[in-house]
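This document opens with one chain alone, in structure tokens, the form predicted alone.
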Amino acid sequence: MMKHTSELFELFNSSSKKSIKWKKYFPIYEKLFKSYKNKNITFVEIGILDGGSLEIWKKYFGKDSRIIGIDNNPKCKKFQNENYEIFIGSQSDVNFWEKFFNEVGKVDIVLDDGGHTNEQQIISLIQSVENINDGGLHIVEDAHSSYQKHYGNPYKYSFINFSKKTIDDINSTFPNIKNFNYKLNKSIYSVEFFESIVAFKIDRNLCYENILLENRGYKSNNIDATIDVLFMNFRNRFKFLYKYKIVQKIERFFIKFFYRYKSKKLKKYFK
């Protein structure tokens, strides 16, 4: 079994207050958080329990960090001190989030270790994304709840399925790919998946529609021998037909049919 020697793991073991974390989370934390150490960041953790993790985060990120805890248990307010602030409210309450960000302002990292229901995880993500600075993160722990009956899952509208949909959402910034009615691709440019953890990376500067660039290098005449070449030759010979939309639609239909037929051999990899 792999041994952990990371700084966060050592802080976890030596903490004076109780905290609960799954073992695999520590190398993931190190990977995601190391570039934020000893910087003037605002870190928000949803779910406080006995306050142990707040102590860990303050020591890890350093004296210049602003550490904020959120919990729906009013008793957690007792953990507030000069090192961290505590806010009491429900993470599935849109009004709570509006008041929270009005008071706190923009943040750099949100770590959701609160309730594990689909509603709690999805609402927290949606409400936080627009209030996270560029270069920041929204991280959801315990995403395994999307597979557990205790939380009403597996379900079409689970948090994990929402996260998968965000992959399509991000790719829809490519030209002429269908957009969703509800999308977060104006802020989220990347999603990283781990066992039980999903990390959403925020940077509005990277969320623009993609642009094809061409340098001045040598252009080869080599073309892949695919159905595209056949239609290209047809198009060159019968350009006059392509003024009719029906001809363009027929071409698109046959190309789509061809590639779907070729892809059937991949079915076994999706079982």
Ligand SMILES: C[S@@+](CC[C@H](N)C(=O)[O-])C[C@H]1O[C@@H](n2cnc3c(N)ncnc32)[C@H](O)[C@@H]1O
Second form
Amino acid sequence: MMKHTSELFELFNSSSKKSIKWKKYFPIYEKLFKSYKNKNITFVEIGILDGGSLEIWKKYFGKDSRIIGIDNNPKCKKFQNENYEIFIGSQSDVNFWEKFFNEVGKVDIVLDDGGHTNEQQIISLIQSVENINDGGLHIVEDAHSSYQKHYGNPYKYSFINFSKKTIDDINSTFPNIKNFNYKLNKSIYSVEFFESIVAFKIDRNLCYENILLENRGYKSNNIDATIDVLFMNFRNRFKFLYKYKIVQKIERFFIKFFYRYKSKKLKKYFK
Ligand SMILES: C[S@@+](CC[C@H](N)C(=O)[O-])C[C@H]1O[C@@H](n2cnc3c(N)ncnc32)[C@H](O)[C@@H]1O
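Now that you have shown the form predicted alone, what about the form predicted together with this ligand?
Everything in the complex follows now, all chains and molecules, and the chain you saw is the first one.
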């Protein structure tokens, strides 16, 4: 089994207060957080419990970091001191988030280690995304709750299914791909999945609709799919037919039929 020697793991073991974290999270945190160390960042953790993780984050991110803890347990207010700001409220309460960001302003990282229900994780993500600076992260840990019966899962409206939907959201910034009514693709440009952790990466500058670039006046005729070549030739020859919607519809039908027929043998990889 892999031995942990990371700085965060050391801080976890030497923390003066109790903290509970799954072992595999430490190398993932290091990977996600190392570029924010010793910077003037605002880090928010949902879920304070005994205050141990707040101590770890302050030591890890350094003296210039602003560390904020959120919990719905009023007793957690006692952890407020010169190193941490504590906010009491429920992460599934939209009004709480509105007041929170009004007071705190924009943040850089939100780590959700709170209550782990679909509602708590999804509402926290949706409410935070618009309030995270470009270059920032929203991280949800314990995402295994989306597979656990005692959270009412697996379910179509689970947190993990919402996360998978953000993949479709991101891909719909490519031209002419179906868009959803509800999307976060104006802020989230990338999602990274780990066991039990999902990391949403925020950068509005990278969320624009994609554009095909051609350098030096280069135009490619290189269409590698046989059916496309067939239809391209047909289209070139019978251009006049394409003014009829029915012809376009028939073409789409055949293309769909062809690719689906070819893809049938892939079924075994989806089981
Ligand atoms: C897993 S513990 C947090 C552990 C802590 N981050 C650590 O590393 O030691 C979960 C915490 O989330 C809090 N919590 C549960 N439901 C919540 C909610 N709806 N809003 C905010 N916090 C909640 C609990 O009171 C508890 O302190």
